[in-house]
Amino acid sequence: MSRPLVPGERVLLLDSKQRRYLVTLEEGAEFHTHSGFVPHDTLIGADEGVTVTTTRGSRYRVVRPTLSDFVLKMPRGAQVIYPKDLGPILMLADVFPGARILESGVGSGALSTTLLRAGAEITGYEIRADFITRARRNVEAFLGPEVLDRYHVEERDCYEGIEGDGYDRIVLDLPEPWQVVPHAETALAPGGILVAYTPSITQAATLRARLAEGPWSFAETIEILQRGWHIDGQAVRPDHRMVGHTGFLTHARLMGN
């Protein structure tokens, strides 16, 4: 089925050499580079997929973003969690539709759009006014206004306690997760998931001593590396580049108190 581009929609245009550039459609306005612009207007009603020439003859093929170029592409203050990670926690928090998530430290939103294009309720807690204002706008543009009503965050520390109880998951984006954890001990329910992003092993080895001292089963910390192939006909060969570190995912089961 059809679905022409609207005004306020998110497109990638492509150039010859695969660069991306992300833009919201907006009547009368104009998409300018190197290489000359070319009219939001002619956009506007296309198909996903059309080629465009600029003013000065580059041609550009349109998409929608996927929420991995989405991701790499959006507005941001703090950093986000990369693409490679955000798969993977989907499946060692077993997110499902309907699961009441709470999550700490929502930086500029990437892991919420992903929790949520998942089907999740989401409570946010995050200490930055202007992150939350951020992650909400991007929320917003790549799901829409509507995802809003699953989608509550707070300006809170989470370190201080959580409200509330009978949460599926809890998913942690911050500096010293460990002192969540006894916060989590009440707020989850007996057999859920807690998932921890960080950045440094020794952060991970202090969050996992102190989950042994709980009631936790099932403790495992994973690192996650990208290694693209280059293939062209008979030459094959690894990439010179790679995406290796970017943090540290530990995940845990509450087993009962």
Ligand code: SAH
Given for the second form:
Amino acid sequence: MSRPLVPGERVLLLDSKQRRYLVTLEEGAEFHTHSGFVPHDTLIGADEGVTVTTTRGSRYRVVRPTLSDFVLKMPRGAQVIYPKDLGPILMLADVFPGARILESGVGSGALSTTLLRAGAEITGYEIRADFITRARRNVEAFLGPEVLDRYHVEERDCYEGIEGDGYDRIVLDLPEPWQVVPHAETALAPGGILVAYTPSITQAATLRARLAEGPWSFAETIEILQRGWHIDGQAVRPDHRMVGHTGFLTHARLMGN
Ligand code: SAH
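Since we've got the form predicted on its own here, give me the form predicted together with the ligand too.
Entire complex below, previous chain first.
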């Protein structure tokens, strides 16, 4: 069944060099490039996958962005977690529809969008008011306004404590996750899972040392390496360049008494 593009939704335009542009469709608006423009009205009502031509002859393919496309293109203040790590975080945190998750810090909302899309209910703690605004905007832009019913972000310092208990999961992307561990021990339900993303291995080691002092089991730290391949006929080899490093993922489960 076809689902034509409508005003207000975001589309991704790809040029012949695979460059990507994220555009919000608006009646009467124009998408401008170095070689002419495309009226949005040409796209509105068209099916995904359509190819459009600018006034000066350049061709663009048009699709709805995937979550991964959106994360790479969305407006950001803080550094976001990349799709390479976002996918594994969903598994490590074992996110399920209705899971009650405490997330901190919220940053630009890339991780929030991913957790919400998997059906989680998020309480977010973030110390910067401007990031809260941005994260909400990004989440809403990709998932729509209804999702804000299960996305509650507070301007709070997570090192100072977590209000409430019975959380299923705690997912952290902030500089000193070990400072959150004592609070996680009361806020998480028994069997609950903590996952922390840290750019540096010394952060992971400090976190692991703190987890080892408490009622935690199944602790593990991993990194995700992703290597693309160049495939062109018989010329098949790994890409020359790869992303060498993003961050480490540490996870553990809280045990009961
Ligand atoms: N995971 C986010 C990026 C988070 S960047 C994403 O994918 O978009 C780290 C964030 O942690 C920043 O926004 C920073 O303001 C926030 N932060 C740092 N220390 C904090 C603390 N003690 N409590 C709450 N938030 C904190």
